[in-house]
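What follows is one chain in C-alpha cells, specifically the form predicted alone.
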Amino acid sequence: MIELREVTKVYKGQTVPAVDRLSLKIPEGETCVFVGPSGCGKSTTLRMINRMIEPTSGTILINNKDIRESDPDRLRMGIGYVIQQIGLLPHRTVAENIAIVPRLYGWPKEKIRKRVDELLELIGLDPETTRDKYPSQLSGGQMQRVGVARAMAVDPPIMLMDEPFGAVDPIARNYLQDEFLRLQREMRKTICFVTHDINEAIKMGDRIAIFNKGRLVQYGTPHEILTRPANEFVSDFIGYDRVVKKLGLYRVADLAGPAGCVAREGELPEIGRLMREKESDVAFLVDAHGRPCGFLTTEDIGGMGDEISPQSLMQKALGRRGAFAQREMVLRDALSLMLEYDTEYLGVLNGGDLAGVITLSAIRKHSCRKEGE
C-alpha cells in the first residue's frame, strides 16, 4: 500500500505549491491513475513517491514505512518506473536494457537471461528475434513494451508509470493499454499511472485521482467519478458525454439476456409463429452448422406487409450479419454498433457461438441506473 499524508512540494523560487497538502491511500494490487491538466502536480507526485523529488513537507509511506528511512537508490531499485520517453539506452541491446536492474542486484548471468526471455514473451515479443536488437531497430510500440519489461525486471511490487503510452499512435496505444490490463490481471501490482487523458484514466484505473492546481479535487472509482463529480471542474474535465463514458466500464455480458428464438433457413416461412410462441421480439438465423448469420425483429416482419417472403426475410436477416457483439465488448462499443446497423438489438457471441441478445432498452436503463440500485 502507498499512503501520502499532507504532502506538499514548493519548488525553490516559487510561492505557489506544485503539490498542496495531498493525502490519499492506494490499496495494494490496485491501479491508481493521476489525471488532470498540465502543471497540476500529478508527475511531481509520482516522482516524490520514489524520491526523485523530495517533498517540502508531509509523509509518504510504502507498506506503512516512511520512505525517508530508505536509501533513495535502494528504494528506486524496488520500484518499476516507466516514462513516456521510454528512456532505453540506445547503445545497448534490448536484452541489456532489460537487464540493467537485475545486474545491479548481482543476479547471475543465466538467471538474467531467463528473466529477459520470460519478460519478452510476456509482453508479446519473440526473444529470439528481439533480444539482440537495438532500440533504433524497434517500432515505437515495441520500444514502449520493452520499457515496461525493463520496469518489471526484478518483479517489483510497485510500478510508477508517467504517461507511458502517450508517445505512440492511437492504434498502438489501445493495444498497449489492453495488453497492460491483461498483465495487471495476472500481476496485481500496485501501480501509480499518470495521464492527462480522462478516457485513459477511466479505462486503466481501479481508482482515479483528479488534480487541479496542485490540489486533489476528487478521488474515487471510475464509476464514482462519472456518476458523482465533486464539482464543476470535475464535470467539465470529464466532459458532457460522461454517461457514454460510463458505458465503457461495463461489458455486454453484464446485460445480455437469452436468445429467445433461434431459427434455420427452412423455418423462415413460419418465423412469425415461432417468435410468438417463444414470446420473443427477435429471432436469430443460424446456418447449417448452428453459427449465427443474422436476425429478424417483429418490426421487420410487420413492416413487410404483403411482400413478405422467405427470400426477403433472408435478405433482411443477412443484412445484420455484422450486428453481433462478443461478450467482452464494452457497452459503449455495443451502442456504437447498434447505431451503425440502425437496430435496437445485437446478437451476443461467445467466440463464434450465439450466447444471447442485448437490447438498446437494457443499455438505456443501465446508463440511467444510480449508484446502489
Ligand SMILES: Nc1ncnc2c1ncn2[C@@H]1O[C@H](COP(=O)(O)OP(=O)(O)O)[C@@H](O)[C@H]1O
Second form
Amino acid sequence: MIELREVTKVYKGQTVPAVDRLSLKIPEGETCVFVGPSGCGKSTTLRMINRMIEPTSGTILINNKDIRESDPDRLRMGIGYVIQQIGLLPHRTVAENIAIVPRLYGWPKEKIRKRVDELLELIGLDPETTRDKYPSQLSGGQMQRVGVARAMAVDPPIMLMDEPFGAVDPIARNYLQDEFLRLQREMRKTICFVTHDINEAIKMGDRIAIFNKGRLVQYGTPHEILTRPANEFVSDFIGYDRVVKKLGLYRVADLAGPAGCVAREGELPEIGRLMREKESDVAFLVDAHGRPCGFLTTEDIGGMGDEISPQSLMQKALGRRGAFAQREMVLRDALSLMLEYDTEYLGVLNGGDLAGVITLSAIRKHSCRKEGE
Amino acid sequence: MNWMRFQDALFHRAPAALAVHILMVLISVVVAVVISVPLGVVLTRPRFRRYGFIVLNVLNMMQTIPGLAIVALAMPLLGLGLKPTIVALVVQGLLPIARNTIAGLYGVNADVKEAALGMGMPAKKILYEVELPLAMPIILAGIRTSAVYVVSVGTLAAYIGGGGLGDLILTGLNMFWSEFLIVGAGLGAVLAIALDRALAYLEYRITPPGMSSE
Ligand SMILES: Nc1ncnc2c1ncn2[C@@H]1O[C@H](COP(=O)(O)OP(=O)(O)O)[C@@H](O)[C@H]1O
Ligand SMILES: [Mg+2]
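Same protein, different state: after the form predicted alone, show the form predicted in complex with the named molecule.
Let us now look at the entire complex, which starts with that chain.
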C-alpha cells in the first residue's frame, strides 16, 4: 500500500507549489492513475514516491513505512520505474538493459539469463532474435516493451509508470494497454500510472486521481468519476461523452441475455410462429454447421411473418451477418455496431458460437444506472 | 640544398630529437588527461556544477595565452630543461580535454540518466557504466585536439632547453640551414598527423556499439 499524507512540493525559486497538500491511499494490488492537464503535478508526485524528488513537507509511506527511512538507491531498486522516454542504455543490449536491476541485486548470471528470456517471452518478443539487439535496432513499441520488462525484472511489488505509452502511435498504444492489463490481471502489482489522457485513465485505472494545479480534485473508481464528477473541472475534463466513456468500462457479457429463438434456413416460412412460441423478439439464423449468420426481428416479419417471402427474409437476416459482438467487446463498441447496422439487437458470440443477445434498451438502462444499483 | 647536411639532420640529429619530442608529448598529454578528465567529472556533479562555468572561463583564458609566452613564463619560475617544458605543455593541453569532458558528460541523454537513477543505480555506477562510456567519444576527440596542439607547441620547448624537434628548427634558424628546418618541421607534422590518426582509430574502436550511426 502507498500512502501520501499532506504532501507538498515547492520547487526552489518558485512560490506556487507544484503539488499542494496531497493525501492519497493506493491499496495493494491496484492500479491508480494520476490524470490531469500538463503541469498539474502528476510527475512530481510520482517522482516523490521513489525519492527522485524530496517533498517540501508531508509524509509518504509504503506498507506503513516512511520512505525517508530507506536508502534512496535501495528503495528504487525495489520499485519498477518506467518513463515515457524509456531511457534504455543505448550502449547496452536488450538483455543487458533488462539485467540492470538483477545485477544490482547480485543475482547469479544463469538466473539473470533465464529471467531475461522469460520476460522477453512475457512481453511478446522473441528472446532468440531480440536479446542481443541494441535499442537503436528496435521499433518504438518494442523499446517501450523492453522498458516495461526492465522495470519488472526483479518482480517488484510496486511500479511507477510516467506516461509509459505516451510516445507510441495510437494503434501500438492500444495494443500495449491491452497487453499490460492482461499482465496486471495476473501480477496484481500496486501501480501508479501517470497519463494526461482521460480515456487511458478510464481504461487502465482501478482508481483515478484527477489533478488540477497541484491539487487532488477527485479520487475514485472510473465509474464513480464518470457518474458523479466532483465539479465542473472534472466534468469538463471528462468531456461531453462521459456516458459513452462509461460504456467503455463494461463488456457485452455483462448485459447479454439468452438467444431465445434459433432457426435454420428451412424454418424461415414459419419463423413468426417460432418467435411467438419462444416469446422472443429476435430469431437467429444458423447455417448447416450451427454457425450464426444473421438474425431477424419482429419488425422484419411485420408481426405476422407469413406474407413475406422466405428469400427476402433470408436476405434481411444475412444483411446482419456483421451485427454480432464478442462477449469481451466493450459496450461502447457494441453501441457503435448497433448504430452502424441500424438495429436494436446484436448477437453475442463466444468465439464462433452464438452465446446470446444484447439489446439497445439494456445498454440504455445500464448507462442511466447509478453506482451500486 | 646540401645533401650531406640533410642526411646529418635526418639520421644523426633527428632520432634523438624525435624520441625526446614523443616522450615530452606523451607525458604532457597523459598528465593533462589525468588532471582534466576528473576535473570535468567533478564539475558536472550537482554539487559543483555552478563552478563549471567559472573554471571553463579560466581555462579558456589560459588557452588564449600564446604557447611561446607560457614557455617563456615557465623558465623564470621553473628553470630550464624538460620539466618546465612539460609543465608548460600540460597547461596548454588541459583545456580541450576538460572542455570536451564537460560537454560530453552534459550531452549524455537526460532520460537515460533519469531511468538509471530511477532503477536504483548508485551515482558512481551511473558515472562509470553510463555517463563515461557514452561521453567517451567526445572526450577522446578532446584528447586528439590536445595532442596535436601539444606536438606543435612542443617545438617551442627548445627555447628553454627542453630539446625535441625544436632543437633542429632552432639550429636551422640560427645557422640558416634550411635542411634542418625541413627535417624538424616535417617530422613535427608527421608526428602530429600520426598521433591524430592513432587517436581517431581509438575513438572509432571505443564508440559504444549501438551508438555508431550506421
Ligand atoms: N525540476 C523542476 N524545477 C522547477 N519546476 C519544476 C520542475 N519539475 C516540474 N516543475 C514544475 O512543477 C509543475 C508540475 O510539473 P509536473 O509534475 O512535471 O507536471 P505534470 O507531470 O503533471 O505535467 C509545473 O509547473 C512544472 O513547471
Ligand atoms: Mg509529466
